[in-house]
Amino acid sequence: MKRVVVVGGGAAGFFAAINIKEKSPEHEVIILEKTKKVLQKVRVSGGGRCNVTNGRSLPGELIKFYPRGGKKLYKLIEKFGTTDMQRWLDDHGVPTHIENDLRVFPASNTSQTIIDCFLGNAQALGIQVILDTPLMSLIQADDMWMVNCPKAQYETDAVVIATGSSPQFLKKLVSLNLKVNPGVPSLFTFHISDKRIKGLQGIAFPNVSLKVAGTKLSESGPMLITHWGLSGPSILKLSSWGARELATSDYQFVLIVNYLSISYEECRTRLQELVRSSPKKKLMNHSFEQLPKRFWTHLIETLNLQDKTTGELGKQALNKLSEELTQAHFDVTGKSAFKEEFVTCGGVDLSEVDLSTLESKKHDGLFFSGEVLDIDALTGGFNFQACWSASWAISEFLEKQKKGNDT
């Protein structure tokens, strides 16, 4: 019998443990979780519904959603992709459905279904789940590993690290002579205190263009004004692609917002057409380019144009209004995590692992899955899929290794 210790009671850890045990029933599989509860990130993911994977099935399409690690995931996703995960869940009693934006959820629309699936299967397979047991150190002795915890020591043939990207834990991995990239937040909203958006929380824009001044970082898509600044898909995507660069600035930077995704010149031309069409109508009473009315009114007041008719707009006012609509500069002064969807950029460098098996190149019998690796993605089920693909590859390798030993 081979013993496998999985360190981390999250999604990656449970999925690895269940598949290892299903493929190799004679293995003893133990999950060690440092806290008193397991699968807590699963519980809050997708707003409590658990966005378990994505409806896109082609690896070439999926890897576009990973700011870090995407290309190196290609072959793993080929072997166990999004449709494989949906099939796996269905085979384990969890039907799923694909929404219009291609996010995949359990048909029950509650994350508890996924938690119950993992816990139920782990129990049925005889997998030990030991809580309140943090890892203190890992020591390799010949072809075995000593997993040292405060109250016990586990001698094991293989260790699967699925702890997430805890900075404290990553330091332990550095002691094993592994290259570890420091963790920084990857999905976050922007703190902005500015009279131009004050009191406008809840207003959404369907397609803005964003740039971070002085960098090559840019993004487009929906945006939302919040109590603390700006959020929405375009902001989150920008934060993800720029995670490291924005961290080096300590989240103090200038964001340039184009609310209309058209050029300054085009915007000015359209404003001039507005002037010609209704010169006697107050600017406040116009609608412009499907901008939210409350935003348009607030902007006009901010620019002290509330008493002006369109015909009274001079060259300077037209220039300023065009600038605010297409080149609005905002000072970003900090960040906030996106609800509970915390994702971290950083972890074990992918050069340290065999990407077909997720085994350490330096240490036999040491495997990695989930956010402990330097892989992260946008929202939409992509981060979970990276966990599933990696954990599946580990279970496949251990099964083949067992068969080889048997012969």
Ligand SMILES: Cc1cc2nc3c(=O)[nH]c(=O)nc-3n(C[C@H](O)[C@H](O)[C@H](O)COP(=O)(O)OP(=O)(O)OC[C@H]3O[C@@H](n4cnc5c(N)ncnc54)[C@H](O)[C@@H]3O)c2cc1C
Second form
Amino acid sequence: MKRVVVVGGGAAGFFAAINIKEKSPEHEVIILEKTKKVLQKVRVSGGGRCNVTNGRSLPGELIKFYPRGGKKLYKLIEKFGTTDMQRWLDDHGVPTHIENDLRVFPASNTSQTIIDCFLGNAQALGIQVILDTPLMSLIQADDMWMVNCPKAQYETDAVVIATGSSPQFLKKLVSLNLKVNPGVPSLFTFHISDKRIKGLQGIAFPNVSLKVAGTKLSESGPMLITHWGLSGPSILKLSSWGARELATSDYQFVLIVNYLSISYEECRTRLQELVRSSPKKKLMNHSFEQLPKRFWTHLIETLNLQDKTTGELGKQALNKLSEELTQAHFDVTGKSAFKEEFVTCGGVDLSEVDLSTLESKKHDGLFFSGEVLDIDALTGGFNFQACWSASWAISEFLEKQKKGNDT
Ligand SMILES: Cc1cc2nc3c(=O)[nH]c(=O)nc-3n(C[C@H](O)[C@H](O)[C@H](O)COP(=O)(O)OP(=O)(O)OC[C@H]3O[C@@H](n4cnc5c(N)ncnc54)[C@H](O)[C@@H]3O)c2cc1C
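Mind sharing the form predicted together with this ligand? What's above is the form predicted on its own.
Entire complex below, previous chain first.
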């Protein structure tokens, strides 16, 4: 019999432990959890509903949602992907449903269902869950691992590290001579204090184009004005893809917003058509393209054009208006977490692990799954899917290894 110690009672840890035990029932499987409660992030995930995976199923399509680690996840997702996870949940008594935007939730619409499923299965399989037991250090001796915690030591054949993005713990891994990339936030909104968006919170734009000045970072999609600045899918995607670069700038950078996703020249031509069509009408009383009315009137006021008719617009005003609509420069002065959904990028560099088994290349019997790895994704259930795919691969490998030893 083998003993497997899983460090971390989160999504990745529980999914690894359950699948290891299901595939290899003779193994003794123990979960060590630092705090007094397990599955805390699952509980709050997806606004309490747990966006457990995504409705997209092709690995090539899925990996586009991972700013870091996507390509390397391809094979893992191919082996255990989003439909496999939905089937797994269904087989374990948790039906799911797919929403229009392709996010997948438990049919009950509460994360408690996932927690109950994991806890119930772990208990039924005889997996020991030991709380209040932080891993302090790991020592490899011959074929065994010594897992050192403050009140106990565990000798084990295999260790699965599923400790999430805890920066303190990552520091400990450095002593195992593993390359660990420092953690920085991913998925955040931008702080901007600017009279052009002041008082406009709640206004949404269906399709803006964004650029970070002086970089290659760009994004497009819906955007929202908030109390603090800018948010919405395009901003969140930009924050995720640019996580490292924006951290280097200490979140002080210039954001260029194109509200209409058309060129400056095209915008100017369309404004000239407006002038031609009704030159006597006040600019304020027009609507332009699909711009929200409140935003349009506020912009006209900010440019001090509120008393002008369209016909009175000079060349300079037309240029300025086109510029503000297609190349508005904003000084970003900081960031905020998105609905407390702080995802961190960073972690064990993927070059450190065999990507089909998640075993350390330097240390036999040491595995990694979940946020502890340098993989992170946009919102939509992709972060959990990375946990499921990696933990599944570990359980498959340990099963194969056991079969190899048996024969
Ligand atoms: C508010 C919020 C909402 C989210 N919503 C979604 C969503 O709907 N869909 C989605 O795909 N993703 C979501 N995410 C991201 C997702 O929750 C994470 O990617 C996922 O939980 C990572 O799981 P994990 O098991 O790797 O890490 P964690 O869930 O962080 O679990 C790690 C566990 O290890 C324990 N631990 C740490 N150090 C030690 C140690 N030294 N010894 C023992 N134990 C230790 C921790 O206490 C913790 O219990 C959300 C994140 C947040 C913060």
